[in-house]
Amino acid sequence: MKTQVSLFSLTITGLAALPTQGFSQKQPNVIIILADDIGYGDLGWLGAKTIATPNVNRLANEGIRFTNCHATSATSTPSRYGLLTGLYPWRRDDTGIAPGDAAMIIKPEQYTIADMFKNSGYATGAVGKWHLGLGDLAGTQDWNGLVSPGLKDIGFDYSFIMAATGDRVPCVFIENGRTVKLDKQDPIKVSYSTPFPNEPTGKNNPELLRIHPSDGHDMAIVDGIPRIGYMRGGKSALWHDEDIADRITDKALDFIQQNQAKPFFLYFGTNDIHVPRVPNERFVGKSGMGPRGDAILSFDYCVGRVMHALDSLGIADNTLIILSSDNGPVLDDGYKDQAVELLGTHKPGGAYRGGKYSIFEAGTRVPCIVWWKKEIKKPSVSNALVSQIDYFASLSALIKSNIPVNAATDSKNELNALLGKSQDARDYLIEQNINNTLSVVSGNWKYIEPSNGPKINVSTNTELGNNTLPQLYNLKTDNGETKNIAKKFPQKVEHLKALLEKMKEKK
């Protein structure tokens, strides 16, 4: 499926010939669109003045806009784990940022949100960024055969994924457990410890690069871009970075089209706007903010393609979309792409402090829109405290599916809040930064536990929020978390500390 575009044109070749009326059904289709590293202040509906996001704005203007939605974690792997399992990732010690050859973090015996939908008669698909590991053991995957266990073992009928992230090898697409377009005469080899002889690297061969690293990211060179990890072979299967967004969106639309006559669940993890930011030439230079801004335009365009497909197929009214991001924003995240220099007055984290990796609010407070034309007749803004970990139980309630007793035990049914029927949601939620420092947000109060972790992520210049002293902030009067008032309110500190310790003890 090819795309004919001007900047925001949404003419999709092939869809015009598709049926105009969808299958009449009671159960809604559900799509989770999970952006990568898009911050609270990066989108137009949340106040961004220097970037145009008309397609996301359409969802916002027709749905429920959440001002107080949180990912569980300030980094990708644990955040996605929490969303898909309904479990806080800090309960395990193996949910940190996964290398490209990590073993599968969600084990086949775990009950996932995809299992829940599948057991309720839904077609289930995962397209785009994965970053939750594949296979039984780290570093032992058969990239030239069937990578197993895989997504089919945790509830997904169909998958077309990037094994990890755009900046990590292997730089190939995996469809239903097998590398796409692989020439068996040129097998893939991957290592995260030892470079392959005679293979150029970003460190040793900078003359071969079209994008240069600012920190790390100096190992295997793929498509002229240095990555994390070493790789050789698989030349016919390597992706071209400018085409990633189009390729995964094509696959998302294929899944929607093929399953239009029955209820489906699609987990669509976009690559935008994670590094390396290499948007299609359609968007290059259009934002005035360099590759990071241009990648936001790319993300918005892909959202528009999904919306146009649903409209063209006649199934938009009965499709519920949740749009959010896996964690907060980051500027320089390992490549020299002028994200800092061209930022101007734009504030990726909005009014909040920190960003990706941080325990401060910009690390986990993320954009969130719930859109469902059939049920949401009156667009509104919700200030309810909600967490991505609750998508599991809430969607289970929506389709009247039972969750096994020992599954998704941290997820709460907040369906009324998600559909804008109530401003009451969670009493509290827990956030996690890259150092596994935890915080509790309850009402207007936020407590951050003491930590010996570093104050700054030097490579990204991000305040991590770690402090050897307990921290307490009133987010209503101090949303920038500038005044630690722990000494002024010791009883509030003790209350929230006890709440956190109780949650840590919960199994």
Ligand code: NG6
Given for the second form:
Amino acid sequence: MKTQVSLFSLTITGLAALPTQGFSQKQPNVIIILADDIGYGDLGWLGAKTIATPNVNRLANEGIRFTNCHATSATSTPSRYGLLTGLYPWRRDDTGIAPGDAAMIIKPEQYTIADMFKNSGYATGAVGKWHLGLGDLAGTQDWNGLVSPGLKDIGFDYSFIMAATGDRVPCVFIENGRTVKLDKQDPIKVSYSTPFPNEPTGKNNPELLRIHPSDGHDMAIVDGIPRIGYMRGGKSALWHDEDIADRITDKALDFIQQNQAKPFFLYFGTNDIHVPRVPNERFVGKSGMGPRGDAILSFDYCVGRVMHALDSLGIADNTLIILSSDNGPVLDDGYKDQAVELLGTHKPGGAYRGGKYSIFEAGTRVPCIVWWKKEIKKPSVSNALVSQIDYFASLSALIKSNIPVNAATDSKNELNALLGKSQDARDYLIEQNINNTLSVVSGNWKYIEPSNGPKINVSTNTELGNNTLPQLYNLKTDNGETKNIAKKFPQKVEHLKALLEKMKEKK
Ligand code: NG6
Ligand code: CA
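Take the protein just shown as the form predicted on its own and give its structure as the form predicted together with the named molecule.
Following is the full complex, with the preceding chain placed first.
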């Protein structure tokens, strides 16, 4: 659309001397690699000494490394919603952790980052973890036919996805809305409320399990692993957990290869390092930290495969990669996988307090690297305050694609900061925990609104940061959020509280 308009204006103003630079040079390809549950301290370039992540480190050493980049939320569904729509997920009340049979949370009429790329002539693809619902009514998807509406209705030309998470049924891959390798004689049935008669479950048949739950995860057994939700049938389509990383990375590589001549946008959501952590055997025992550490190695390997593909196709220079994670780290997230016991001195959240689910910094402060060899000639570390919600407006500025007025209204163009040209970015941003408690980070200050939510996520032993009193921290002098100084700085509290209320009211 945009291209047609530009061409038209060129014709009528008589500037026929094509191709000009804009037309002869291909727009950059853009890949967002979004890890699952990788924490601020989990990667080599962020200080992890015990885990080798050479491929991620290469990106870090050749790109801009961010120390103050945030997901909007401390769990997956809202965080991904924020990234893909440029809207804070807490503006809606239906963006919490989605079951595998949730309806599609992003509505077809919403304008997504994928629509933005598509409207500018990009080939668009989503591969890997989805977790934003499918179909128009929860629990009614036709897993044996076309699951619709789906990703093509929100801007993705191509998709190869896991509907929700590794620990939620249905445990199958869905390619362009259809279950992959399904035998029609063995249809899939899914329920999040009622077990299927005569189907074994984690609860009733622990003798069938190769991995045991520590909390929840006691319903359908798929591949010897108990999951959330009930499922039967679809035997030929079921994934094998050891192969997930390879299969989705294969598809990401196919997409890149097939679209190498066009500009493309790829959203690549890895399953690593979400539970159940069952990495391929080539990583088993290699980190010394058990499955959680081994899954980080698997993540790094997949990043390496993407890099290698770009290098061998000769398109690495003009491909911009953003690597980040959907939320902070967690150790025991519901399976007995020794994440706690084998952690040693490793600090998944770096210096930060809390973790996945939490309003403390480790909940949403995530690793972030921007890599674009053609434009980023001086790799550096940036302390600019940026949010994943800004990828949308920043990338639209990059490719000069207009966003409709009512779309992505929480997204800010921070392209200069993302490309390392400026250390100035946001004045403030908002974080969200699992209980929908919100906080504002502004400069060195952080205000957490009062909340009646629980202090601890008992299941994971994570401090959630909820407190019935207002909290104020100085992140510069106290990055571990240990001293609540709200009483000492009442005006600061009032100021940040007013800012938060104003943002909540904004339409
Ligand atoms: C929790 C699950 C956890 C994980 C999380 C979502 C239990 C006990 N815990 O409810 O295992 O699936 O939801 O994680 O069931 S996320 O990264 O996709 O948000
Ligand atoms: Ca996650």
